[in-house]
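Only one chain is given next, in structure tokens, and it is the form predicted alone.
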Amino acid sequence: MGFRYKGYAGKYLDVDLDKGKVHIKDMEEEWALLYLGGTGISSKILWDRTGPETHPLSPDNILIVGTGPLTGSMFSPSGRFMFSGMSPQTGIWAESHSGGFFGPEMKYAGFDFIILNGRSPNPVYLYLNDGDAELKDASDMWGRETDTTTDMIREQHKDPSIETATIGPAGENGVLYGCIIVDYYRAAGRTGLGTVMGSKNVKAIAASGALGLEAHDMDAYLEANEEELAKVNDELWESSIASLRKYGTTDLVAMINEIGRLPTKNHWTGFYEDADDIGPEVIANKYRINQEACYGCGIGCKYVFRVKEGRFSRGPTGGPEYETLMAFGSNCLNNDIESIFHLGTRCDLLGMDTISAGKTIGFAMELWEKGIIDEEDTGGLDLSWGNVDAMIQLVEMIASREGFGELLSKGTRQAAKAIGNDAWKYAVHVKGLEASGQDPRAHQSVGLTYATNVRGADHLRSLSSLEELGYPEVINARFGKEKFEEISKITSPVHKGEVIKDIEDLYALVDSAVICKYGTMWPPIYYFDTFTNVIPPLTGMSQWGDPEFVRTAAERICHLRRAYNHRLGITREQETLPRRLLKEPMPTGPAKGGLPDLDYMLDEYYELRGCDKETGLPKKDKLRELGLEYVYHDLARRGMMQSY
């Protein structure tokens, strides 16, 4: 008998790497109904299988590869999938998503989820094909860069259509922010899950499938899809969609610099005078040669560039995205755009997160400026701001963990601790994850997003574009006209707890379905009604047609992820911001003088989230309301629920 709900492949893989055994299992109905897919189901699996006793790089940690019911469906966009596990970089919850074509191919190969357990004695890769799965020898691929590995797998199977997710030397060598590269240059970048994969001696996962998917009611699902696609073409989003199609995310360099929150000089300020040198126009006019889209996407924000001549000449390749331009550009006072292309591409080939790599190098450059480190520490490297040669050498040294690169391979939190003195003052991270390309001194709600994010200083769990980019119709519809004035003020903390809680819930569904943030974050087209519209006809889960059920499911996923971190010791004390972003007023630019009022926003957020304001821990009644009694009992057993 097949899986009860449609839209799913109906099977998952439980891989015992210690024994080299692959077990094909039926999907759990309760997982789909209560947690939907992707992030939601991963949170349940991680809660059950790992905990405080688990070391992120031990065989006991697991690496989950997950899709959602919308992955590989005809919904636009539906090309995404995700990885999750315990992060070696932060020691807490980790998830990282990617677009491209691997996710749909994995479902067409017959599997919704993969759980990698243990550690293989030898390098292997996992090959999925039309309902079958096997571990294959990867000894000759170990040490290879990500593009070569992909080529070798395709040549080995004589199938150029195989989709891959592979690690590079950084993940093999234990760089704490090693990532997983999908389809050559799309990255599941953050939190070091490529290093978890490397610790298991797994070089890659490859998928090829033609099994297809079924819908519960195809006619109704097609009708719902057409209704949602019509929203994308509404004139309200015309300029935002046009920007994404013309520039991709590179447009954010100009837009964010204009409001003074483009991280510059290791977050010293939010305004970069040379932003035009690394911005959208120069890339579009001089280097961009083609446009791309992930599977099933009606927006198409990806592009292909080429550097025709010179030191950094390179044939066609993908990217870079806004975050890479920021991390190796304004963050390091580097306005040499061709060097940024090179640095981003090298990180992709080496399998290393560009945000953490660029931010860690920027951190080291500030320590050099302050005289906290010198040539004796760096092995002779001159880390003056914008020194491109030093940045290029450091990227290679970090990936191989050689010389000064060994220290920086651990990220800013651990590097600052090892260096000592005042180094901690310049380490811009939350919970161990380097800050992405936002600054809360110019955009209050970013501060709350960073502080409460379950994976650290990152924008992809609850960043609000409503007040930043100005969507008055959306603010009024979602929160009421009486709150419009305060919510629309980017520098006001008022009602931001409500906004961030609402968006965090929404993104929990986006990451469980699994679809792209473009269409929900920017522009804010899809909302909770999208899920009540498309999930029931696709899956047959009629409960997902009830708006209250959908809202409850979103909260359940958010609380379960938060509880996972609570069990690892995270409370309100850790839900804070680095000194620079909390105590140093913005020194220059349009947001000059700005500071976030974090305590005000946290109090409102905890109240609405159903958490205790003093500790940030969930209240007993809230967990019971969400059907998370098992979470309550576990936390109570550990003495974490006694006062609630």
The other form holds:
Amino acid sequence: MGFRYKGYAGKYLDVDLDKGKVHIKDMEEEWALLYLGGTGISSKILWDRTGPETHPLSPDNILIVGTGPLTGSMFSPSGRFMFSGMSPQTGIWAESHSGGFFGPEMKYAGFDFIILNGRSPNPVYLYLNDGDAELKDASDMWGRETDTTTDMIREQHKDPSIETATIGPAGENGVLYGCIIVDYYRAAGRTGLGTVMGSKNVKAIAASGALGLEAHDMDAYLEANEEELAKVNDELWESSIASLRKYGTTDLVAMINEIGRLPTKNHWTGFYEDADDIGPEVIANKYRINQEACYGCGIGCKYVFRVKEGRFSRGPTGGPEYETLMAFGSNCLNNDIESIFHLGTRCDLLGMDTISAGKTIGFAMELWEKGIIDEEDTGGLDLSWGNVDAMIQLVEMIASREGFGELLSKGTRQAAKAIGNDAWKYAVHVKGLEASGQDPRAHQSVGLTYATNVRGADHLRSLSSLEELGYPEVINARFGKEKFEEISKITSPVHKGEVIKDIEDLYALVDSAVICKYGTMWPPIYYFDTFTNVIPPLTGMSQWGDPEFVRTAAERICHLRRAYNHRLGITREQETLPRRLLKEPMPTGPAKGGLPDLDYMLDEYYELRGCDKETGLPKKDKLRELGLEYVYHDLARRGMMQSY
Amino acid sequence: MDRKREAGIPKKKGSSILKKALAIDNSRCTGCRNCELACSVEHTQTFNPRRSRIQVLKKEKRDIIMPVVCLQCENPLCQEACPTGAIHRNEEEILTVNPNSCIGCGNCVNACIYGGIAIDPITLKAIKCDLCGGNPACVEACEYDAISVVTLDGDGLRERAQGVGDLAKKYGLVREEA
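For comparison with the form predicted alone, would you give the structure of this protein in the form predicted together with the partner chain?
Once more the chain from above appears, this time first in line as the rest of the complex follows.
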């Protein structure tokens, strides 16, 4: 009895929302062995259950909640879990991860995965408790903000330790970038999966459990875990870790502005003169009141802030991350830090991705500046750069899809299409997802990351910090001394295909295990050997002790996700960058004159990835090698495979 | 880690020792709950925070993060409330539950005003911190050095009072200047 591999809860939930039934099923052995968990297993489930005929906001789309073997296992940092489905924003592969405490609690409640199918006739929330699951009425929660919803669920069950993942009005109303808020201020932010949840009439998922998790060989696992933790505490990383503990991601505002890639004025440039006003020091000195950590994490990058007085005063709240400071700050030429706190918090409460919201508003501000839209379009709102009052009104209008907010609730790609004229020139997105806080004109490899990323212009699937922040020892160890000089040049496209392919593979495992990008991206401590070290004693999957098996698994996950997108029509043509980031040289700042050499990097990437350079599609041999024959057959049937 | 071990309890039985307890510096706690995980592994060989003998209480909206654990009271209310005499001091002067006598009635849980004792959801018997017989797993697991072992003499009591003082300030029991 029980699931063969440890570290897993051993069960998953298949929820039929149409009929209001939950089906508890045994985990599939093959899923764990070949795809590990999180992103990996999701890619298999999504491939099997959705495709070109699926509309993201129809009942046919599914929403997956996924954990990995390391979730809740004391590995630091492992308090993470993920959501997956087809994105309403991009129409392709979507995944979104969050920290906090929900993921581990879901496993302690007895489930590794949840698959939500169909659409409930009435608002419901899913409640998991000690191996049981039931759908409960959420009519009185519908329309509520995320914190109220969490409070109501905890009160309903008289259990303050229940962990929740909930949507807000934005996800209910069909804003294409509605997100899922975990506890009060952690978010599975990107790609609009909160809106998928809303389209299914599911308000929240709540979990509470005392079932616990076993290890295959607890002593060996704890020892391996200790070895990995010792790497974090190595003095090589002392300053990076100290910075994360003190500033969290806010430190990036200063670091990134210094190299000239802080998106400013809707990505017009990468250098913001007022960056100090929204940066780490002012936050740490004036507003930060506490440090928090996700489950079992020894880094503790989350800060709690408080604005004591004035228009934006509020009680203790989870502080905005770098990306939010960028999106509502430099990106909109807004240096009023208290307004950014407010905007970030409102987005959390409304359940809306701060990056897409801020970027879409910045886009509208540029259209205003260029005279492409005027007061008639905005309903009287003055969208001059940095107009805080307009931004505050817009965030509310977007969430409720009122007036001009209706247009912006669709994101930059669709809004640009509806506006017409030259609007498209200022829509900074890839595959429909607004760019996160990086600029490839200052950092070549970001161009490749954005272009090839399975979920659009997003940094979290393969961003390289190696050349950006300078980790010479790591570059030498991973790629060899002879490549050091070119790789460490942030403005050189040479060898970046190799670096990005390697990091994309690594992050595929990071997102499947599921652990945090801290400790893997910044600073780059954990690598493939981490998985060979901890996965076998935890799970009993001895194959994961073989470095080659681990590399192959990583590639398998990457190819399966890519193939999912290919099947939806993504080829090299779509793996590109918006005009601004590809054709307009950086106008000011330390990276002045910079432009990414995307074609050069793409060629190298496709070659190493085992893809055809012309189309970006996978080669037959590569899919065979990875055990993805079923992908080959499907693509071939659709005429998407050539004989190479 | 060594610093913590030094403060630990001598393992040799019968040695003349002062009473010990855990002291928590709340200002260092980030609420990561790794202490709970470590405790559950030590006592149950599973990752199961509900079976931990240290519990981190949270109220995020008020920025309250509060680990609670047995204080090894001088006059333990739990012991008084136990109808079967299952709670006693062992040879190292640590308040301990005898699982054979415990009937899981929960009187001890109701009696303890600090939330220092709980009912194990699997065995349905009372569980509480036993200081792991010398090297508490929670102390080892805390990456933020928020938990330490103190002797219940002048210095130790002072250290514990300091922790409580910080708490009182934070939760408004003592007014801070605005």
